[in-house]
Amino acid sequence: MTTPPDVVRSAYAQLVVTDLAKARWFWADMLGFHIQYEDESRLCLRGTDELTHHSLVLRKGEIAALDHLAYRVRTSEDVDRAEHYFTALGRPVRRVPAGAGTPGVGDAVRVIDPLGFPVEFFHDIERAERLIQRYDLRRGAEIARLDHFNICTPDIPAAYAHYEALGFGCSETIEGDEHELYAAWMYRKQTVHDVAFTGGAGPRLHHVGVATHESHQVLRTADLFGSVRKEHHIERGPGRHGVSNAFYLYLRDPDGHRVEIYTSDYYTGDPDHEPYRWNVHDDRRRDFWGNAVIESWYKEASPVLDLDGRPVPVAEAVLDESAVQVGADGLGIVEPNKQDG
């Protein structure tokens, strides 16, 4: 059996952005990532913790959508594993050799893997100065670092699986009566999720989520868009999940790219660490307050790209979510009398 790739964390997203000034004002000025490098065609951006390049590429392009999930795995030996390994699941892999690809990352492997998603493999990434304390620099929300990353797929024990197979942990699920899965949140570093599936037509990008320190700035993140009217940007929250426990927003970015503002999660790393596991019945998984989830939370995503740029074709869902109304990331609205107990 081959090897799988030692993967450490999520480590960035690319996303296709039609307007690079809107996609800066949205992601730079508003939410406050720093700017790495820019050029005509795209921005790299960090939070003020991350000490490496980038965790955010927005690449201009004619249609909104994501060009790749990236993963840091643990050496440069872990690249070349992950080309054995989805060489030998016969997925589509691409090397792509350092300056090549997205600017400041070394050797990295680019794959279709499993559940239709592009993904990169990589170790090496050109390291950035510490902003940690450069507290004259912040600005907008704050952004600390990026989170996690939510992918719609319409087959979760698959993805659970395959996540599974990549030496993933599990920290909370969403079930039904008889335990079909309709929703999982995993990891690799330790916190609540690197990855979380949420179960609907896929493979698409639910959204991208970033971390800041305190649930303040969460607040005033909404503030701030308010202030400038430019509401219409916030689609859900400010809020408390009952997965995960975090304090979030959401945002729609000038492309409809969705983006979670998010803390106030918790620790995993005890080798012992156990799944929560949530019934699809239980109306605080959605929202801990019971405040309900608009239907584009829960039926609109970002398409993705396949190696060569083409939209990758979207199929429906192999579990029928309607009949208990779960939303992205399985967390959906319950008809008033129909909750259990």
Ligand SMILES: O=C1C=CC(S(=O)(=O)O)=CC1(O)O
Contents of the next structure:
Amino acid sequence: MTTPPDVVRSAYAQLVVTDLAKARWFWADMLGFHIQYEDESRLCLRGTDELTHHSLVLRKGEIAALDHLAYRVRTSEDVDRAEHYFTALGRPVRRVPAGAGTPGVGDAVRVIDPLGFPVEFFHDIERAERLIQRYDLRRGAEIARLDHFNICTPDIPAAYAHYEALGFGCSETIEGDEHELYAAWMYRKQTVHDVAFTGGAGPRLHHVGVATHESHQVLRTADLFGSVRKEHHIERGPGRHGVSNAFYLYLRDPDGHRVEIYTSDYYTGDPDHEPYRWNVHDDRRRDFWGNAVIESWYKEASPVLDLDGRPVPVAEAVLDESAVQVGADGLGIVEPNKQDG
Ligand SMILES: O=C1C=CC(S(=O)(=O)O)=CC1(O)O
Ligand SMILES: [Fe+2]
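Form predicted together with this ligand, following the form predicted on its own:
Now the full complex is given, and it begins with the chain already shown.
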């Protein structure tokens, strides 16, 4: 049995966008990501708290899709461990030497994981100037850092097992009356999640979650888009999550990629931290105030590319939460709370 890599955190996502100028407006001008690197085909962006080269890369291309997710691993030896681990699983694996991949990133390995997602594991990445107290440079939503990836996959238990084998802990779940698993939130850094699974056709990217420090910055984001008559980019929220307790707003970028502006979740770092389990019939689970979840949030997501840049076919969902008759999804009768958290 090979040893899995020691994953430190979700580190960056590389998205393919069809119009780089429009994407620059959305992610840098409106959300306030700092441009660390820019050329005619690519933007490398980071939040005000981030000390490494980037946490989001926008690459110009024909098809709006996820190019890859990336996790930072603790040592350069963990890059080798990742190569051996996924090779032993029989997955497609490709070594990406420093300079041959994403700007700023050193030696890396890219795989197609067992869920069908393109994932990179790296250790070396260029350090970047400390912007934490450069309040003069803050703008838009004042994005502080990448917080998590949310992925659509048809088999949530398989996703849970894969990430558990990579050493991820579980902070929260959504389960049916017989404890069938509808969704899960899993972590390596000591917050609610680095990755979460939304039941649905997959592999697809549901969203990238980015953190602000304050809920007023989440509210300001909605006001900013309303002010410039771009309110159609707002998909869901603002609101308070049940799962994670975070204050949230979901937006769609010009290509339809979903981003969540997210703040105020909680610490999960003790060794005996136990998952908090929501019942799928609890209409506070996704919005603590019981607001319905818009259908597009369950149904729409970004396609993913394979290691050669081709779209990966999706498999349909096995268990579909939006089909469950619950109040918060606006699809049925609000049942008495049967929360078994
Ligand atoms: O980050 C998240 C935290 C909570 C939720 S949920 O809508 O409350 O389930 C969704 C989410 O995965 O985007
Ligand atoms: Fe999220």
